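Next comes just one chain, in structure tokens: the form predicted on its own.
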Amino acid sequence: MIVVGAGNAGMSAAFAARERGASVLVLEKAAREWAGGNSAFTAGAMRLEHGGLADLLDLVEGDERHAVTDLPPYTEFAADLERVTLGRGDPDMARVLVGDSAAALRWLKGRGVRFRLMYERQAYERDGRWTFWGGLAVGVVDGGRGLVDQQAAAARRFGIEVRHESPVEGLVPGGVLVRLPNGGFQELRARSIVLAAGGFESNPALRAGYLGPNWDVAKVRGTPFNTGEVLLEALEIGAAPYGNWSGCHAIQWDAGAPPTGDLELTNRFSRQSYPVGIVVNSRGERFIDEGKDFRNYTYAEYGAEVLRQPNGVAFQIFDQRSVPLLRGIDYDAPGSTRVEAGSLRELGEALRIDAERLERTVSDFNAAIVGGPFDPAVKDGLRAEGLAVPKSNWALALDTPPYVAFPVTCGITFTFGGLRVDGDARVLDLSGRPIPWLFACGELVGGLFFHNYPGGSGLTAGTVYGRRAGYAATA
């Protein structure tokens, strides 16, 4: 079996073909460096239905915490999923991606991959207790490039062949074109074929064609690799294009992060904390309900909002009130954009913006709060009413100079629009049948995701559908 692409919805594939038989041999694009594809820019988390911390108390590394945590059960999953995705989703690819959820964990696991729960990213400590929020508890250790790296030493142990800097740029019945480094062809042919390869966010002129105006000029979050030739090259032969071509996962990003994914701080240029915060445009204007939801159910929306936005950034605004509650593993990261002064106009013209209404946008947000107490944990309705652009929870008066700043901009992910696949992961073609030799899986597959996405699903997704393939791959 082929297997192109060496994230972790390609490793799960691999990992799967190799537990029944069969040899593999996994093509990735990328120099050995930049290995692992988005995976290797994500924080690792996993999303999953369970029935507490006790329930996951065989799936992740002990912590002497655990004994002072809070940890519900989560078995909104699908409710969540219909929920960002307004219902759109192919409901059969999501009765998979949740039933599957728990067990691809743990068979990850049986391949080497060490659980923790994320306590920096997804738990708020107050009275010496620590609470879960917002669905999602899981992550792998060491994050993204953990997770990368633990699943190419599992692919040593299992005899798995990885080739680097194998770029394919061509389908055949059975069998792939790689480009050599001569700038000649090379034909592989096996008898199954995965592509796991990923969509298209790194290509300029797809971002502007698929998604729209102003898309090309967005920083990309992730690889600088994942260009979308191997998807156009699975449509030119006949599988079926599916799911939200004009949609993509997109996220706060760090106005001042390069163009693409940075291998050494990899995710954190990330600024998700901008529910205890506001969020302003250049006009000094809120534009978002940044207390809407749990950030885990916004974040990936709100970086198309930005876009949006006059110059295609803005500016998160704390106070010494909110600013203990940021994520500090992002927002104290190396080279971080911040801006502080003692002063909102100070702050304003320092961030050379309409300083007088930001004054005015903060005076009017302050006498709009309501409701309350104030808790992170939980959507507390603490809000702010009758305004333009209202703000549902997590309302706190930004009263406290001095005053924080970091400056944002669109960073986008993964794009949402792929091949169509059923639940075993074969591709379809557009009269709704397998192509026989051909499977996909991973960011490269529509259907599962439109308009938004709840944090986590993506790896797991990745997982559970790259392990599909692979076992059916090998039938």
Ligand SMILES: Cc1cc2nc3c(=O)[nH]c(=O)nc-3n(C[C@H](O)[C@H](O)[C@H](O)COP(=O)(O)OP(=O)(O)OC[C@H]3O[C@@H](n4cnc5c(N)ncnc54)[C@H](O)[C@@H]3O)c2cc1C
Contents of the next structure:
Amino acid sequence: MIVVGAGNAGMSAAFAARERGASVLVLEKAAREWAGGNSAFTAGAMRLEHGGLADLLDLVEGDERHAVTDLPPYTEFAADLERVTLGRGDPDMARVLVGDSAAALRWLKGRGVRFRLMYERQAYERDGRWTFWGGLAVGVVDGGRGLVDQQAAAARRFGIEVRHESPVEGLVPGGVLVRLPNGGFQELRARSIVLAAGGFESNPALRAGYLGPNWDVAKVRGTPFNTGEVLLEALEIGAAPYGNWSGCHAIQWDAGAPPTGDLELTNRFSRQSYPVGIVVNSRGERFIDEGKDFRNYTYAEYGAEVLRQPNGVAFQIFDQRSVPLLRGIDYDAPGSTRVEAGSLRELGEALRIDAERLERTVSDFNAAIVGGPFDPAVKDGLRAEGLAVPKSNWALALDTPPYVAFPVTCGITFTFGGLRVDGDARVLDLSGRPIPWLFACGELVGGLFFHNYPGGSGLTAGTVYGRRAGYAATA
Ligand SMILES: Cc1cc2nc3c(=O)[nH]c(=O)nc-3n(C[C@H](O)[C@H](O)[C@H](O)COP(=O)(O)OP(=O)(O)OC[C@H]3O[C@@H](n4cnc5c(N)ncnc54)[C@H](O)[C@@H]3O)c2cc1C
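Switching conditions: you have the form predicted on its own, so give me the form predicted together with the ligand.
Expanding to the full complex; the earlier chain stays at the top.
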């Protein structure tokens, strides 16, 4: 079997096929140091259904904090997926994702991937107890880099060959065309081919073409290698397009970040603590409900909202009450773009935005706050009402200088449009029939995510569909 792409989805397919006795060759476009695609850039967060802390103890590594942890059962994965995708996702695909989620993670553990509870990202501590929030608790030890390294070690153990610097640029029935350094092609054939080469988020022309104007100037959070050629090639040979081709996952990202992902800092340009602050544009106006829901259910759609603002930038604003709540691993990252001032007027001037309007925005906001008390671990109902743009939870007044601002822009994570597959990850043609030798998994598959996305679902989807692809391709 040939797998195209050595990210989490492709490696999951490779493990499953090897488990069934197939010989497996993984073709990866990038050099070894970039191996792992977007999967290497992740926090390693993986969403699964579970029955609470006791149910997870066989999956995650020991931690002395377990004894003082509140982690309720999570059985709302399907409902969360349906809610944030506005009911547009394929219900059969959602059933597969949710139904396989717990088994797939335990299976991945059996392939050498180590899991832990993500206290630093998904829990708040109060009076010595940790409370997990937002349906997401489990992550890979050492994040995305750990995941990719653990999978590479397992591939060596299982005798799976991963060939780097081997870009696939063509598909023929039962085979792939690999571009050679001399510009020519080598044809490699196999009984089945699994496509796992990611979406088209790193291709500015395809972004502008499918996502719309200005998407070419968005920053890319992850690998520069997911440029969509394998996806286009599959369409060319008759595979059916599926899902939300004008939609993507995009977040608020440090405005000073490089144009594509940074191997050292990876995920640390993320600016995810906006629910405890406010976000304004260069006119000094708020434009999103920062507290609409837990961050896990809003972050993936707010990148696009920032891109719609003048110059595609915005400014997250906090004061000395909210600064201690910022997720330090990201906001304190080396080179983080940060501006501090003793008054809102000075802050606005330093940011070169409408400072007078910023002052008015904050005083209107502070005056509109009702409810509470503040509790970041639940939807606390501490809200700002009666404004053109309300804030539904965690509406702490901004009144304790010095004030701190973090300029953000849109960072695209991955695209939602892709190929159509059935429950065995077989690629379907335009008549809805499986192409017998062709399978697909991961970002390159469409149909699961529309408009938005519940955090931690991408890796789980890659493993769920990768595992199914590997089994079906060797059946
Ligand atoms: C910064 C960041 C943080 C994230 N955090 C999380 C998280 O915590 N949890 C979560 O669930 N999701 C997260 N995601 C999303 C997650 O990365 C993806 O959903 C998931 O990794 C996709 O896996 P994949 O295997 O489909 O793609 P990838 O991991 O991107 O793998 C695709 C591979 O295909 C290769 N390739 C591309 N073109 C070719 C070609 N022509 N020939 C051969 N190989 C090719 C690429 O080089 C790459 O190695 C994050 C993404 C980013 C960018």
